[in-house]
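The chain below stands alone and is given in structure tokens; this is the form predicted on its own.
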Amino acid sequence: MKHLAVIMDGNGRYAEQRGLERKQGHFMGAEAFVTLVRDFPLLPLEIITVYAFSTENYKRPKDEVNSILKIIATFLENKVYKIARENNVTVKFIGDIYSLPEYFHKIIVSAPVFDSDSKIIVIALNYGGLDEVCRAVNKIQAKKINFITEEIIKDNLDTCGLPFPDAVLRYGGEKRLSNFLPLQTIYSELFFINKFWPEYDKSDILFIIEQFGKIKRKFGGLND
């Protein structure tokens, strides 16, 4: 496997169930996301994807919102950046980032960029399938393309020159992608786990490699 991707569910059903506020949770979830960081120079993986904030988290009580996307935004310049830098990690971010609150802008211009060997975090923020899809369409209809192909498509994603994720890991018990990277998750096998995210092990994904390991992928195809 080269590259997984993670949807870093539960965080405010993890808080709510120990008595503690929604934004705590959100906290915590952070917390685990520097540990995945700090654990990826060690996986073997090339890249991974990360679901940090959704188009559909707007619909979410204006306080909460703007408590995770200051959450994400203190750890990315704080913590994770740091630890992307020491190990060569390059972080690149997809989804409608212009968009993104006005401090968001030079946090993301300032993240570490190594060369092409280097491995990669992709962080998917304010991010939809839906919305992708449709900023797609607006570049090719933008550079006045009459024929439609593939590669055009895949060339005018948020991903494009990455491979499409080779599994989709889930945590916090629900079993959908929930509107993340539908195109690209066309032959990603998927895995569910009942964890909520701030329970986030390396145990977790080394189990997942394990197991993708004994998938035979056809894509379409028969079986030799």
The other form holds:
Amino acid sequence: MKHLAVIMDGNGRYAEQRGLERKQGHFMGAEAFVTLVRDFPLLPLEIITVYAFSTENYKRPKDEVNSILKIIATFLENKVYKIARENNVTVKFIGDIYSLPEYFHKIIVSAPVFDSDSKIIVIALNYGGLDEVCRAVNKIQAKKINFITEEIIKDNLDTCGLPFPDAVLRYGGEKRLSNFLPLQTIYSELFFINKFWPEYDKSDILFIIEQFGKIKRKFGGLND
Ligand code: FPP
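Okay, that's the form predicted on its own, but what's the structure of the form predicted in complex with ligand FPP?
Next comes the full complex, this chain leading.
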């Protein structure tokens, strides 16, 4: 497996079950993400994409939205970038990043970038799959392209240049993709785990990689 996409769900429930505020769950979720970034050099993966904040998450109370965004910004600046730099990991963003609060802009432009064979963490921030498709179509229109091919669609998605995920792993017990990478997951293997994201452990991913290795993938054909 080259590329794993992770839905970091269950922060709120993890906190509520422990009598804590939901924002404390997001803080613990961010700590779990830092652990994943630390583990990344040891994992047999080249790319990890994580769903950090969706376009739909804006429907939550303002206070929770602000807390999630502040937590993400603080962890990126204070922890994630440092670990990524020490380990030659490139950090990229997908999503409608220009509509995020202004304090994110300088954080996003200062993300570590290494050469093309470095490992990559892709953070989906203010990301919605349908929104990504709309933005892609608008980009294509602006270029006055009127014969659309699969390559043109791929090249105008936020994930341009990245291979599609081989697998998606969702934490939190729900079995759906929730507007995460709808086109890119057309042939992804789907895994669901009955743990909340703050309970992340490296062994979860090693187990999924092992299960993935047992699947005969045919992509609609008859052979691998
Ligand atoms: C979903 O759980 C999680 C989120 C909306 C926020 C995810 C953000 C992080 C884990 C922080 C990531 C940090 C960085 C630096 C990228 P939920 O609130 O929907 O949980 P619930 O389903 O139990 O309510």
